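One chain is shown next in structure tokens, namely the form predicted on its own.
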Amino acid sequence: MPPRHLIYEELVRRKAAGLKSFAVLVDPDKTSVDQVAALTEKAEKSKVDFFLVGGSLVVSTHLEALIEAIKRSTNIPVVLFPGSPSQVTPAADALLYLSLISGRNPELLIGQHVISAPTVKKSGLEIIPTGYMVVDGGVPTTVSYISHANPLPANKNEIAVCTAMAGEMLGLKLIYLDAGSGAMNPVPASMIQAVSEQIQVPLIVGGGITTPQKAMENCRSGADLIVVGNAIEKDIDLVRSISEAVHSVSRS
């Protein structure tokens, strides 16, 4: 497990080495903590590099509960993926302050982020300025509709490649492409590709990965981390042929 604090310097040195990452990503709305113990047990065993903890709503109320829970059973580092504020606690590693850089919602771009600061930085967290770009995805999903934005269109490379590049240079150390929860279709490949030519910052790709084979066409196209929550939700299994599919990659 990377050092408090040092979890962005571990995905800038995977990078740079050449390996790729295998995220989890778990819904505290559709987690419970009696069902920690089987996943990350699960999660140790296909050795999962990360936990990302989040969603668009979360109205349960356990999501301390679930991240100290996970804390407990594993030294696997957990990175909150936060669809609001009031997504924010101490109990985990790290956090992904998310800047919605695809859409043009002023309150997703840099609202929340003004209301949320003084309990960011009093959260000991390791913060992780990340450039969100949430792509067609083939239906309507949770973020698209919470976030009032409309995705990035699926066959627009030249309009995701400006975006990212963008938001590189205002600062984002992270660039992370997302077709949704519950996706259809996933991040195209020619996209990632095209995003991954242009950026030298770590680039995240997640939503409708289904399966290890286009877990491993991400990686192949220059994706640096996958994350997978919604499979996983419906065959636990998956944790293991994705993570050897992911982690094949950086062995070839």
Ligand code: 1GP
The other form holds:
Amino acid sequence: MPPRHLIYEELVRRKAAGLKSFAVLVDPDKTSVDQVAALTEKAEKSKVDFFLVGGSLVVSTHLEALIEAIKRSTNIPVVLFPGSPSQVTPAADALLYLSLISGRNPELLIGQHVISAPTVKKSGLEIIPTGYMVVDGGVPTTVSYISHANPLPANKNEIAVCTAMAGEMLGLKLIYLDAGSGAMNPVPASMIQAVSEQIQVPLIVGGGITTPQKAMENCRSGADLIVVGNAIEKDIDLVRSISEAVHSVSRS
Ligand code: 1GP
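With the form predicted on its own done, generate the form predicted in complex with this ligand in the same format.
Next comes the full complex, this chain leading.
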């Protein structure tokens, strides 16, 4: 496991080595502290690389307790994937410092970052500036409703490519293509390929991935880190099969 403050370096190293990574998204609204032990045991056995914790709308109040429970039971790094500054807690290892570059809502591009900057800096977390791109997943997702921002049309690869390129040139260290949690249609493979060919930074892909086959296809198309949440909440055995699929691309 990479030491705290080296998670980004680890992602870059893995990308350079042609290795793919797998992250399980834990939504605090759907996972109780009591469920953590079973999940972390499964994740350890399945060689999950990261936990992402957060969501566009977290209404429960046990986010910190949940992260502490994960940290107590595994060394797998915990990366915050916050929908709002209220989800920033030093209990995690790193923070995806998201700027919603596919939208035109100034609050999510920079506004909330300004307001929360002192808290974020004081947290001691590894801060990973991330260009967050929400792609139309065929159904209105929480992220598209909460963000007041139109998702990127799923058939407009050129907009996705230009957005990701601009994000990288602005200095963002990761690009995250997300069809939104529970998306009907995951991010198209052709979009993943087009974007990955034009950027050097690691590419995260998530939203609506429900099968090992899809995870594998996405990795072959150029995704470096696959994120799965919903499907695992419904069937915990997918942790193992999706992890194997992702890591098999690394070996081939
Ligand atoms: C959502 O990319 C994540 O932000 C994961 O989506 O819950 O649909 O797997 P799912």
